[in-house]
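To begin, one chain is listed below as structure tokens, in the form predicted on its own.
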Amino acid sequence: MKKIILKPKRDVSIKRFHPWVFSGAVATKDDDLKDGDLVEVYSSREEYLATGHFQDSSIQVRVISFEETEADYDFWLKRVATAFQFRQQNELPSSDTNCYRLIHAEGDLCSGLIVDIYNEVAVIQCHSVGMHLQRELISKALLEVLDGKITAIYDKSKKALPSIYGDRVHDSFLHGEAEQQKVSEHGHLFYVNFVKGQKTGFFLDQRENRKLLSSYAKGKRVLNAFCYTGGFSVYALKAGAELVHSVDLSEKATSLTDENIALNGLDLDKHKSYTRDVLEFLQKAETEYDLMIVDPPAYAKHQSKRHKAVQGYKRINAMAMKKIAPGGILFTFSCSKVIDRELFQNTMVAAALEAGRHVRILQYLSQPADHAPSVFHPEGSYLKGLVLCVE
């Protein structure tokens, strides 16, 4: 197998079980090493240290295994495995919810690939070239793991891939076909299009948040800021909010709101869709809410962004706590990896100070388990949340 060997003193990190090796970190490499390459990583005394996929960027190698391995069709079945066991522990799927995250990257020790559950579609997304091009093995294993529980696999990497090799590939059915499909969510019902949907269709990431939103919106005015497919929104109203308007800047994704609300069979009368800018709205907004979401899509994907994207969550959540009724209650969300969990909380600081509001923090909210990231891979915890009180 070709072979990665790191300078003197780099191999703390990847022996404390961090998936990824960067480039600063690489003394030598086989000369002909491509992208998608599974390689060896050995340290500067050729101690074996791990296996994993080779990309020439500033990640040169994303983990699979800290043991010797061929990543064979065994292999890939065992992980599988392993990852749908771990769901069945924290009971998905269950009686009322069918959509969940079966693989999440390296918390699931498969840097690099996302695996989602729609009913009886498998969506596959790739984050590298080597993933990427164990697709059919990964398949091979889903169908025997999920043996009559889905129907078909979607692959939906192109756009998660660099684009020297996304260009070249195309996002496409690995096995079976299968049109948009409707699925539960704790009784909840949405449609999910993961061939034209954001990410692979739908916020799983969001389910466990949903719910807790419903324990707060009975009897509320409220707001779903970025509402993509109206997730928090149907929440509130199937909880018995008072009314509920959802904004979003795609026409697309205020439709398949206002689908999803009707689905569900709730009263559309309590509910309006505004296809307009978020900010835009808050500051011409008559409506005094009680309870609103702000949840953006990600402001920064890279460090240099770090700061702008600060800004905007500043500015966003500063007219959100202008706007709100004393005693609002906020659900805001970053999922930015750039921006952690303290930095996310001193802007919040700085929003409240901006908007001149005394505001506490009721509950620190996160990704469910489903989505667990590893302790040896902080970056995975990315989602961060804040349910603040607004007075």
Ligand code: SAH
Given for the second form:
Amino acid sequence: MKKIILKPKRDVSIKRFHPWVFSGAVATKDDDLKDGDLVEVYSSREEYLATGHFQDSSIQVRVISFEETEADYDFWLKRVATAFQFRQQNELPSSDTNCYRLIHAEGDLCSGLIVDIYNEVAVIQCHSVGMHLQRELISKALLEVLDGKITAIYDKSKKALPSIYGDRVHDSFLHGEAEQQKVSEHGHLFYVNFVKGQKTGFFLDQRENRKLLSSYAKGKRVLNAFCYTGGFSVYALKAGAELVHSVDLSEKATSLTDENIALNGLDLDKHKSYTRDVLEFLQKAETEYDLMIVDPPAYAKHQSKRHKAVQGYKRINAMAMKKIAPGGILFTFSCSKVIDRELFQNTMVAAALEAGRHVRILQYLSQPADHAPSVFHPEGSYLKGLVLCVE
Ligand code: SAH
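Okay, that one was the form predicted on its own. Can I see the form predicted together with S-adenosyl-L-homocysteine too?
Next comes the full complex, and the chain you just saw is listed first.
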């Protein structure tokens, strides 16, 4: 097997099971090593440390095992079976939920791989060339483990892969074929279009936060800002909200929101979608909302954009806090990996100061069990949320 040898003392993090090897830690590597190769990582004293996929970028190796392996079919079968068992222990799927994340990259010792299940369809998203080269084996393992539970596997990796490789591949079915799926999440119904939708089609990571919103929504005037396909809107209306306004910049998203409201047989007169920029919408808003959800896209994907992202979160939340009714409840989120919980909370302090409102923290929110991060990989805890009471 091809080899990478680390510089002296640069084995500390991998010995603590952190699954990424950065370029600065690498002393030597085999000359014929190319993107996507399976590679073994050794310390400067030539001790075996881990096996992973090589890529010539700042993360040079994404580790898939801390024990020697050739990553054959049995290896993937075990990874998928273990991941499925973990979901089953956490009641996924269940009688009222048939959409969930089956493989959450590093959390499942599969750095570079996401697998989401939407009813009868599995959507694979590879973030590394090495993982993409393994997609046929992974598909075979999925079919074996989910025996009879899925009819199609769709590979949606093109945009997630490094462009030099991604430009040459196409998203396609690896097994069977299927149309847009109708899924159920805690008994709430949604259309998921995994081909045309954002990410793999749906934001599964908000499942438990949406459920929590139900308990706050009865009789409230609700604004779902950055609504995508209306996840929080459906929960709010079903829980008895007085009215719900859903806002997203994408026309596709707001029209799917309308379809999802109708799909659940909810009162269409109580809901309205707006295809607008959230900040602009808030500035001009005439309705006084009692409950707001602010769930923007990741404002920062790299450390270098962190400062600008903080300003973005501050601006949007300060505006929400200014506009919300006295005693209003704000569900606010950040899914940027480079903004940790402390920084996010401090940003809310700055927003509250700017809004001139007294703000209290009612609850700390996070990601659900099917997105559980590894303790050795703090970057995996990306979703942070707060339930705030704005007086
Ligand atoms: N809360 C959603 C997920 C939000 S994803 C859910 O539960 O499914 C973020 C959404 O923000 C995307 O749909 C994107 O189209 C939208 N968006 C991005 N920038 C925006 C802006 N400036 N104004 C309004 N929507 C925006």
